[in-house]
Each structure stands twice: as structure tokens, then as C-alpha cells.
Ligand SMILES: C=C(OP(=O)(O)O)C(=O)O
Amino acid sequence: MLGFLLQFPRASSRDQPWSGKTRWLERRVAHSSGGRSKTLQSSRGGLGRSSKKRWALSGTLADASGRPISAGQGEMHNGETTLGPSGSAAPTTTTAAVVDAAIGGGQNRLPRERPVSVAVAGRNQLSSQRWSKIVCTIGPKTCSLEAIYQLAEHGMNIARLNMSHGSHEWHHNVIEKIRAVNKSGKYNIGILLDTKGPEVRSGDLKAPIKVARGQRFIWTVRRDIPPEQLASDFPYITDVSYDDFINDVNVGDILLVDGGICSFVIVEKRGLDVISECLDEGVLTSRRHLNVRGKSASLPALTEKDWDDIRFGVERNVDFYALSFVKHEDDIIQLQEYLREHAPGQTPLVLAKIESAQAIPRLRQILEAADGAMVARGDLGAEIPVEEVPIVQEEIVYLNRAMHKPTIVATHMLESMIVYPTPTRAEVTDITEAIRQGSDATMLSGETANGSYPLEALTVMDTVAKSVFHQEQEGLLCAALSPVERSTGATLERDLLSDPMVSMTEAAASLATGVDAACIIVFTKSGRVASLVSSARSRCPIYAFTPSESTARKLTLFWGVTAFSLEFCPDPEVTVHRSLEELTRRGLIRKNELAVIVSDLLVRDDFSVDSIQVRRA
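Single chain coordinates (the form predicted together with this ligand):
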């Protein structure tokens, strides 16, 4: 048995909050136009890690059996086995069987409580070599138990609930079904609640309207128009969800429907009506996004409806909140404070949706405050010039990586698959680029919510994401695996270097490459250590073992991490053995393969030690 150990004694501050105060990396230069700033393309070096970041592999050797120093000092709880006898459902389990078990009928076939309850099997996991994660929006096409199970089976890691649509009852039922699929023991699906935010939408229509170029169209905030009159007469008239629309727009403004499906120029304001003329023809359907180019609605980021929806999320302990139309870091801080006060014991991640023109000048501060971000390219591309969206996307992904925070790239990723069963080449390239940039997750919206080919779209995204992994294996450079620059002298670096766990996790990733390890194993309570290993972008899978199911669900968002629920045993050596046994049983590591283990399990009552070990399975 080969074994060595790097160890770092420390006081009992074990798991730190997820969004430790890190400073951003100064890599932007002021850009004169419109007071905004732009990214400078930075050279990120090759795939090798900078020697500055490499830990010297000196440290106390473990004993020949790889037994760490505290082994034997803790109590051995015989019989307190925390790993289940069979773990996940067998890959051959039918959908019907799992669904049956999930809803309570299959107790004899699938144990309802599994100590290792979290997803690993099959296509959902990195055993099939996908680093990046997939978020699927649940909608009318995918809200049945069967459909959610199938999404899980085809690779969904996180289910997104868009609070712009659907009643609380509808969302409650979906959450119950996701929980049921999780309870089946085979999958670990995180739940993301996406707030409606201060978005402006058109009203409900009886039927879609085809609008031709030059045609007059009236947008109204009158609330007394009989529904049969809306959109029925020429010139067409439809209502707008936001009363101040009439004050926010001016003659000459360009109004975009769904980010540009069709567009209008405002030609007149008359009382509560705004008269427009169609510039780009298209079809208007119910509850479409309305954006005025270059302007954000003058509404608070958190509306009354949002607070109501957040209370709904707290009651159901959702894992992520994506806050729409964030304009200022205070929006994020307000929600985080609310959750601290009203959701004690819950530690959901608050993600900033970057989609508002007003967010761009404060991007740095917003990302710093949030636990992660979503590049919401639909609204973003309507509020800022569309050609700037890729620049903002790359910047967000890069900065979040520098701050060890996850990014979701969202919207239009496989838009054509709402209607067609195959993707365009441009869509495939878009997904590939988002992953190569290093985003933690890519998202499907209408493709899974109400498209004709939800499973096909998910399969394409899954396949493309896996292909990035294979490209890298073939030696093609992948920016996602390059280290982010932390050596600019910026305050960010000082903050990072003052946290030894950051350097340790980078060392673990580097060590895993150096010894050609099959995987990195992390023991983590809050998930923070696993998130740090994730952001070090190792080339091998990261298996995180945690006693908290909620932490396991949050880790669904992080690049390369597969999480397992596992009760930690007082004797850390037992816990390590159980994890290795479990991975071996699942075929995720083979006998004699090496694993790098990052752990703070070496504990006496008042003493914990951070360690990196190399062990053979």
C-alpha cells in the first residue's frame, strides 16, 4: 500500500461558509463607452499549473497501511455501517420499478432509506465522464413523475422551476416528484427556484398573433379591457404586466419581444397606451418577455411576488435561488440576509442572474456578493447589444472561477430543438464553447419545459458535454482546465492565499494529475472543500462524501463533482475505507488504482487536521 499524507493541524473552524469573502481578480480595464468596462483577453497559459501554486510534496508520511495519524484514536462503532448494501438501483432497473418505489409501492425492491443515497449510476454521473452539469427547466412537457425520472436518467443534474410560470400548487407537485425520484436512491437532483423578478411581459393571448413589418401594435397598461378585445382587432392591442411601462419608454425606443423574436419602434404615447410599429416581423404568443433596448425596468429586483415565491422555496428547502434582474449587490445581500433569518439550518446558494443592463457596471460587486451566477443570455441580449453577450459570458465564467464560484450558462443553447429533433451546428458549438470556457453548468429552458424533444435535447447536451472531455483526453487544449490567473497582485490573490485550503485543494488536483489518480475523494460537511477542489479543475472525477443530503444536492452544480451521502464515522479510517469500498463496488475505481483523498477527518475531540493522502483502492 502506497501512502503519504500532507497534514495541516488547525483549530476547530471546520467548514466555512460557502461564499467566503474573496476579492475579485482585477483583469478588466475601464472602457470609455457608456461607463461600462470590458474584458481584456488574458493569456491563460497552457494546461500546466504554475509552479508557484504547486505544493511541495513534503509532509508527514502515513504509516505503511496508509493509516492516518488519528486512526485508532477514535471509537470504532461496529455495526454502524453507513453504506447501504446495494447502493443505487441496478442500471437495469426499469423506469416503472423506480417510479413505483419512489411513490411508495416498491419497498421490497428498493429500500426507501439508503445511507448512500446519492446519484452515481449511469448517464447522470461522471462515471460516464462528463465534467459539466446540466440544468433542465421543468415545464408542461416534463412535469410528470415519469418525465422527471427520465430527465434524471438522461443526465439532468438540477431541475429549474421558473416562477414566471405556473402556480404554487404546480411547483409543489413538481418538487414532490423530484424528491420522490431522489428517494429512489438512484439520482441526486438539485432544485433551483428561479424568481420571476421585475420582468416585463406581454399578457395572455387567445391565439398567437403574426405581426408584419410596418404594422401598428398597441401596448397598454389599461386594466379594464375585456379579454376578447385584446389582440383581436386591428391595430392589435395587448396588455403589459408592468404599470410604469408607460413612463419608462419613450418615442424612438426599440421594444424587443423575447429578446428579438420580433421588435417594434415606439412611435407615440397616448394616455395609458403605447403605440408602436413593427420593425422585425414575427409571432407574438402569451406572456412574452418585453425589453426596451439599453434600459432596465425601474422596479426593485425583488418584487412582492418574488418574496412570496421565496417563502414557498424556504418551506420546501430548495437548494438554489436564482435571482432575476439583479442590478446591485444589495439585491443579493438582501436575499441572503432573509434566508439566514428565515431559513435557519438551510444553506441554499443564491445565484445572481446577470441579465440586466444595469448589472454590468456593478458586475464585479454582484459576483463577489453572490454564491454563483447564471448568464441569462435571453434578457441580457435584449438589454445590451447582442454582440457583447459572449464577452460578458466569458468574463463571468472566468471571474467566478477565480472566486471559486459556479456559473450556469443559460438560454437558447438548443433553441432549435424546441421544434426539431436535431441541433444546429452553431448550437453544438455554443455548448462546447461554454464548457471549454469552464462554466460549471449549461441550461435547457424551453427545450425541456415545453419543447417537442426534451429528452433528445438533453441527450445532445449530455453528449456534447462528454465530447469536450474526450477532446481534452485527445490532447486538445481546454481553457476550462487551465488555472485561472491569481497572480496579478490583486486583492483577490491575497484573500485566496490566506486560506490554506485553497492551496491545498489546488495541490490535490495537481497531485492527482501527477500520480495519474483515478479520482479525488473529498470528505466535506458544508461542501466548501469539494467546491474548492472543483474549481481547481482536476482532470479526474471528484467524489465528495458528505453526511448532509442538502450539501450533496448543492454539489450537483459544481464542475466534476459527484456527491454521496455518507455518515461520517468517529474513526476517520473507517470512513475512508467505506468510501473506497463504495466507489469500488460501483465500478468508479478499480482495485489498485490510486485515489487522492482530501480530508479533515483526522479529528480528536478538539483537534482537526487537513490532509491530502494518496491511497490505493
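Given the form predicted together with this ligand above, produce the structure of the same protein in the form predicted on its own.
Excluded here are partners and other molecules; the one chain stands alone.
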């Protein structure tokens, strides 16, 4: 029966992509007519921005007849009510109303209660859901309990702790507040610890220095003489935090300050001093991040501060570690071995941050060793030619999907919204492209850490992500909902084929589409099976049940997965029955609807069977 169902997939408008695209565009044009298509230009001008009315319109999703569909945080299911994770219904609104409330009337904050919709839609309505995840960096603007709760309300799945800033006491308080939000039972927020890494920074300055093009500037690693005593020949000088800086740079190298705020060319090395000439003028302030174009500092990936921060993370049982400036797979393996030895019982995921030029030649090996990756495009774009960044991003997403591992795309996604309440068109396109490539998550950094409009930025990212899946529903095929070809190398191919669960989960996703299932239900202890189903990119929601709260938090990173904690019973039938009852109670599935169940539950006498079942709720 399984083979029969897979041979006859349901017809889709993707078989005629141009007709599907035309219909979708026609509906969008029709929806924008009727006196509401007039564009009001922004008073700032010249930045490719539009007024609140234009953005509210472009953020509105349309159903098959062109009517606007609302976009609350909860999940719409089978034409019923939209529900949050707790299963409670909320007031009705539209995406346009939500976004308009965020940026209209001079308001700088969103309403405290985010409306979610009650609407009628067909089964597997992609447009009402956001299957990709959102990572938010917690900072001074969002570190209060109220702010973290609001971020959760507006769509945050994972909270990022940037260990480059803040004390352990500050981060401990943030973790406690996140755990308090999770204990409310309404949200399940994962915690990601992002190490500082071997950053090279300039020293302290008495005052900001404006450097003009052609001006000479000294970078020194002298520690015995105050820098001001060295300024007899040149008016400008600062020290560098890294002693081997003098050996890592050569005459002709391009030195970038904070990724390109200003840049210098190295013209001479004199003892412990590096003499440069300004190429692009700018203002230099204290403790700025330094990169050499095309090179990485010869520092270990894990510094003493990083090890101290990791010990802090082990004590707080964080869910993810993002290892900065990875250059070699051994950096990942070193951290994984440390966690196995010093964090028994904990199973955090180690993510490789790809931001170093040295990581690119060993990209495949690094991704194979890591549990996932983060594309840190800021420093990456400073170390490799900027035009190569999108190519590397796509390659990382592709390789990780082939290996059934998650990818976070980060940095500058909504950078302008640190200052302005609306995004640029380029930023919206950037988010869309990252999701269409198949990334599991997109990340907000300064936008939520210290920006002026953190909730507005989160709402924009949430709305844009939902729009991607709405387009797919209308026939615009994208990689996010397409299977990955198994052509990533003989060794990797052999390893994947040796695990029958890979083929089994792919079959489950196809089966769910073939029978028009309301959802896929996964029973997993480690999260492995749920991650495989996620990578198969089914057309219906994935609900993972696990007895481990830690596993449930880890699954917050995986595409399309909503995780629930549930104690497994010795009798698998009881566990299956309880899961269906829970989903029915929450309104996520209705009586007599079909669910595809994937499990390796014990049957009896410690004997387990990998199985795919089709059940009626």
C-alpha cells in the first residue's frame, strides 16, 4: 500500500510553474486594486523604502480568492481556529493590521497582546504558518522578563546569548527569565550560547579619531611603551589586542575596521609597528573589530574566555553552542569531546559559525563534524570577497540539508531596522532568499539586542517567512520545500544510505502528501528521527513527542517541527493514543483526520520496530 501511494502523488500546480506564478501574481495585483494600490513615498527618500501603507499591503497574505489572510503566531489547522502552542484561541486580525499597528501613527512598539487569526482555509495551509525558525539576540533592549515574553509572543523560537558582551551574572539572569517564560507552558524557547572567539580588536582611544583618505595610521603590538610615546612621526596610533598581528599581516594587505566602516592598506612593517594608509575614510573608536581581507588570525578557535563561557553554559544546561571563527573540523571535535566528558546527560548541539576565510577550503569536513552551522556573513564578508558570500551561504545550506543538519543564516538581515521602523526591499528579499534556499532559521542580531524597534523587526521577519510558504502553496516552487538530491560525495552518500531511517522518513513525508494527512507525528528520545523528518520537507506540520524537555528545546531549531514533552508508556499504543488526544485537545488535528506516525518505539522485551503508520484521530 505504501508503494502504491508513493507512485501516485497528488497533482500540484508546481507541474505548471508559470501558470501557477501567473495566477499568484494576478491575485496579488487584484488584491492591491480597489483604491488601495497607491504608493506613498517615505519622507526619508532615496533608500528604497515606502510608507507604512505600502509595507502593510506587501505584508498581507492572500488566499485563493485574493482575500487577505491574517498572520498570527499560532498555527492554523484545517480551517479551524489559529492556536498558540497552548491551544488557546485569540482575537482576529490581519497581517496588514498587525504590521500597520507596528509602524503606524508614530508608534515605536507593537501591541502587547499579539493578535492571531480565526479564519477558514484548506488543509495544509502553508500561508498561515511559518515553518522556518527565528533566532533573536537578547541585549539591553530585550533582557527584561516582559521583553522576552513579548519576543516569544511575536515568534522567537531561540534566544541567542552573545558572549562578546555582558557578564556571566547578566547572562544568568537572562537564562532564568527565559526558563520562566518556558515554565508558563505556552512557549518552548531554546537557548543558544554564541562564543566570542579569537577576535582581534584595536585598543582604547581617548576620543574618536576621524581618519581621512591617504592619512597614515600606526597599529602596534608594543606592550612596554605607552602608544602616545610612539607618535613622534605619525599623529595617529593605537595598539592591537593580538601579539602575532605583526606576523599575520604583510605589506599590501587590506585591513578592515568593523567589516569595512573604514579600511587601510599596509605599507610598512617596522619592528613591532604596522604602518598603514587609509583607503576609505571613517571614524575610528575604541576596541574595534579588525579583519585582514582574505586572511584569518592564527589564533585557536577556542580562547580561554571561550572555555570559561562554555563552562558557564554547561552549568546552565544551554541547548546550543555556536563556535565562532571555526577554521578546522578539529575545533568542533574538541568542543564535542569536552561536552561529552564534562556535561554527562546533556546533549547540546554544536554549531559551526562559518565566518573565517580558512574555513572555506575545509567546509565539507567542518559541516560533517558539526551538528549544524551558522552562516555569519559579517566577518565572512570581511575575510572573503563580498560577492562570494551568497555563493558560500547557498553551499552551506545545501550541504547541511543533504546531511540532515540545520542551518542558521545570520547578520545584517534587517540591519536598517536598528534605526528605522521599516525594512528596505533588499532586506526583505534577503530573508526570502535565505528561506527559499532551505535554511532552517534566520537570525536577528543588533535588531533585537539594542535596536530601536526589536518587536517590529521580529514581526517583519515572521511575516516575510510566512509569505515564502504562501508562494509555494500558490505554485512558486522553492528549495525550502523541495527534496535535496543525494549528490554530495561518495563517502557521505554511503553513510546516509547505511541508515534506513533516512529513507523511511523521506517515505513518510511522501506518504503524508499522498494521503493528504493533517500532520506527521514523530516519537523520539534524542530528536534524531524528528530532524530526519524535518529535512524531508513534508507539506504538513511535524509534531514531535519526546520524554526529554532538553530534546524538545533542541528541536526548536529544526524546520517545521513543533515539539511536546510526553512521557512514553511501555505500551506504544497508549503513547500513540495520548499524543492524538493531546493534538486534538489543542485543536491541531480534528476527529477522523489522518496522521502519519513515525516511530521506533519499544514493542516488548526491549525490542524496537521502526514503523510508519497511518492513523485516524
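The term rigid core refers to the most C-alpha atoms you can superpose between the two forms while keeping them within 1.5 Å. Residue numbers count along the first chain shown, from 1. Being a predicted model, the structure only gives us computed values, none of them experimental.
Rigid-part assignment between the two forms: G282 and D319 end up in two different parts. Domain rotation between the two forms, with the chain taken as two rigid parts and C-alpha atoms superposed, amounts to 15 degrees for the smaller part. If you overlay the core, the Cα of Q215 moves by 5.0 Å between the two forms.
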